[in-house]
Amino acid sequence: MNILLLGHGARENVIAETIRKSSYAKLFSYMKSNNPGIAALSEKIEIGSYSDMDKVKDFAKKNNVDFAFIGPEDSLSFGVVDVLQSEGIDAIGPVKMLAKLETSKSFTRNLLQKHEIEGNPKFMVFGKENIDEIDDFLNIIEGIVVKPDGLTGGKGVKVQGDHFNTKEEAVAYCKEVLEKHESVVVEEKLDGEEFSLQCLTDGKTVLSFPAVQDHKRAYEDDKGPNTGGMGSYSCENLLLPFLKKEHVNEALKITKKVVDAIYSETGTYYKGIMYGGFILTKDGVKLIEYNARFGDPEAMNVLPLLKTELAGICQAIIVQDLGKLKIEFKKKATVCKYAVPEGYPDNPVKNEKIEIQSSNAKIYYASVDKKQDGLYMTGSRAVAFLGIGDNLEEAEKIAEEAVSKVKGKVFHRKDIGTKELIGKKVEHIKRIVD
C-alpha cells in the first residue's frame, strides 16, 4: 500500500513512524524541508511548497498512492484534500470547506451556537463594520480573550492578564487583527485547566485518543509568550491527574455532536482528525477550539502508545467502517519536551547547527534541515524528545535527560511533566471545582 504523507514536522515524523509499523505500508513524503526522520522512513521524498497543488498532485500520481495523510493545517486550508480527491485519491483530512473548523474560529463558535451544542463560552464576532459595538460586549464579560479569525500558528490568541490588561488594549488589538483578518472573535476568559482530546472520525463514528496536556507558554511555570507548544504529557491511566473519565466523556460528546452538525450543515462527511482543545472549568468542560489535524506535540504522546495499526484505521475511515474497529493503547505515561532555538518564539536564531546525543528517549525532528555537514535549525521548534515510562516520573526523567544533552543555541522547559508543575494544576482545579 502506497501512502502519501504531507508535512515536515515532528508531528509528521511520529505519523510516519506509526504508519510504517504496518509491514505492507510504503511511505512517500512531501515536505517543505528535509526532515531526516521522515526521509529515513520514506521510499521517496519530494521537497516543495504546501501551496503548490500541482506539485503535490504530480508526486502522488507518479507514485500511485492509495491515500494521503495530511499533517499540517496550512495544507488543509489550501484545499489539498479537494485536489487529491479530484484525482481519485482519498485522504485522511477534511476538504477545504470543512477545514474551516480550524481555519475559522467564528465558523466553529457559530456552529455550536446554532446547533445548541454545549461547550461554548460567551462570544461575539467582530468585523470592521461592527467593531464599534465591542464596548457593549466587553461590559458583560469579566475577562477577555481575543482570537484572530484565521490561522496564526498558535501564536495569535491574546488573553487579558497575560498579554494585555485593559479593555482599551483589547480593542486596540482587535483593530490590529482586523488589518490582516476579515474578523476577530472575542470571548469570555475561562478559568480552568486545558486538555487536548484528539479524535478520529469517518463522519459517522468518533473514536478518541488518550487525553494530553500541552504547554504553550515559552518559559517555565507557564510564563511568557504563546508558542506552538513547548511540550506535553499523558498518564498511564489514559486520563490526566486533574481529569475524571466523566470529563473526557463530556468532551467526546461535544465532538460527536459537532461531527453530526457538520454533516447536517454541509451534507459532507468529515473524515480525519478532530483535535479538540478543551478546558475543565467550574461549569464543566468548555471548548477552546478545534484543529483539523493531530496536535504538535500531542501526537507524539499518543501515537507511540497505539497498539492498533494506523494504516488499517485510515482505511476504515476512508470506507466509513470506523465503527467496526476497537482501538487499543498501551497503558504507559509519556512526557514530550521540545528543544527550541534561543529567542523562540519572537526572535529565534536561524541556520544554527545542533548536535543530538544518544539517549533512551524517542526523537522526532521538527523545524530542522539536514545538510551535508549536519543538522541545522530553521527558526521554529527544532527537535522533540519523548520519554515513555510506567509512570510520569519515569517518563519525565527520560525526556529531560535527552533534551538537556542537545548541543547548540537551544533551550527547553525543564518543568514539563514534573511533579511540581502537575501538582499546581491539580490544586488549581481543586480551588475552582470543589
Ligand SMILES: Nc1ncnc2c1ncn2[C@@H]1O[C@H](COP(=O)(O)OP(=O)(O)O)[C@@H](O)[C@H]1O
Given for the second form:
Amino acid sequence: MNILLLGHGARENVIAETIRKSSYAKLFSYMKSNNPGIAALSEKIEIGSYSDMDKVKDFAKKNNVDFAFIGPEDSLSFGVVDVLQSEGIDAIGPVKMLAKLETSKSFTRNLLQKHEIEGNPKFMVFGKENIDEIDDFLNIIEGIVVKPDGLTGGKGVKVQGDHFNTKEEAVAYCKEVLEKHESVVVEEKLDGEEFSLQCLTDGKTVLSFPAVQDHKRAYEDDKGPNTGGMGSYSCENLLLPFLKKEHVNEALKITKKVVDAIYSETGTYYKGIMYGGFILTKDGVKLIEYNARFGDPEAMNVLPLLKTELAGICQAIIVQDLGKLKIEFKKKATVCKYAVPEGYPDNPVKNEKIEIQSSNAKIYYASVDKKQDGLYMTGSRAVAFLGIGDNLEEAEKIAEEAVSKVKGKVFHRKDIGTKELIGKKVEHIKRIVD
Ligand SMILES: Nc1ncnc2c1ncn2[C@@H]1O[C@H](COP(=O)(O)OP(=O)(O)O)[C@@H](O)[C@H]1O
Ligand SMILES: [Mg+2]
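For comparison with the form predicted alone, please write out the form predicted together with the ligand.
In what comes next, the whole complex appears, and the chain from above leads the way.
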C-alpha cells in the first residue's frame, strides 16, 4: 500500500512512524524541508511548497499512492484534499470547505449555535458593518477574548488580562483585525483547565484518542509568550489528573454532534482528524476551538500508544467503515518535551547546530535541517522527546533526561509533567468548581 504523507514536522514524524508499523504500508513523503526522521521512514521524499498543488499531485500520481494523509492545516486550507480527490485519490483530512472548522472561528461558533450544540461561550461575530454594536456586547460579558476569523498561525487570539486590559483596547484590536480579515469573533473569557481531545471520524462514526494537556507558554510555570506548544502529557488511565471520564464524554458528545451537524449542513462527510481544544470550567466542558488535524505535540502522546494499526484505521475512514473498528491503547503515561532554540518564540537563534545524545526517549524531529556535518535548527521548535512509562513520574524522567542532554543553543521547560505543575492544575480546578 502506497501512502502519501504531507508535512515536515514532529507531528508528521510520529504519523510516519505509526503508519510504518504495518509492514505493507509504504510512505511517500512530501515536505517543505528535509525532516531526517520522516526521510528515514520513507521510500521516497519530495521537497516542495504546500501551495504548489501541481507538484503534490504529480508526486502522488507518479508513485501510485492509494491514499494521502495530510498533516498540516495550511495544506488543508489550500484545498489539497479537493485537488487529490479530483485525481481519484482519497485523503485523511477534510476538503477545503470543511477545513473551515479550523480556518474560520465564526463558522464553528455559528454551527454549534445553529444546531444547539452545547459548549459555546457567549460570543458575537463582528464585521465592518456591525462593529459599532460591540460596546453593548462587551458590557454583558465578564472577560474578553478577540479572535481573528482566519488562520493566524496561533498568533492572532488575544485574551484580556494576558494581551490587553481595557474594553477600549479590545475594540481597537477588533478594528485592527478587520483591516486584514472579513470578520472577528469576540467571546467571553472562560476560566478553567484546557485539554485536547483528538478524534478520528469518517463522517459518521467518531472515535477518540486519550485526552492530552499541552503547554502553550514558553517559560516555566506557564509564563511568557505563547508558542506552538512546549510539551504535553497524558496519563495511564487515559484521562487527566483534573479530568474525569464524564468530562471526556461531554467533549466527545460535542464532537459527535458537530460531525452530524457538518453533514446535515453541507451534505459532505468530514473524513479525518477532528481535534477539539476544550476547557473544563465551573459550568462543565466548553469548546475553545477545533483543529482539522492532529495536534503538535499532542500527536506524539497518543499515536505511540495505539495498539490498532493506523494504516488500517485510515482505510476504514476512507470506506466509511470506522463503525466496525474498535481502537485500543496501551495503558501508559506519556510526557513530551520540546527542545527549542534560545530566544524562541520571539527572537530565536537560527542555523545553530545541535547534537542529540542517545537516551530511552523517542525522538521526533521538527524544525531542523540535516546537513552533511550535522543537525541545524531553523528557528522554530527543534526536536521533541517523548517518555513513555507506567506513570507520569517515570515518563517525565525519561523525557527530561533526554531533552536536558541536547547540546547547543536550546532551552526546554523542566516543569512539564512534574508533580508540582500538575498539582497546581488540579488545585485550579478545585478552586473554581467548588
Ligand atoms: N473563550 C476563551 N476563554 C479563555 N481563553 C481562551 C478562549 N478562547 C481562546 N482562549 C485562549 O487562547 C488560546 C488560543 O485560542 P484558540 O481558539 O485555540 O486559537 P488558536 O489556536 O487558533 O490561536 C487558547 O488555547 C486559550 O488559552
Ligand atoms: Mg488553539
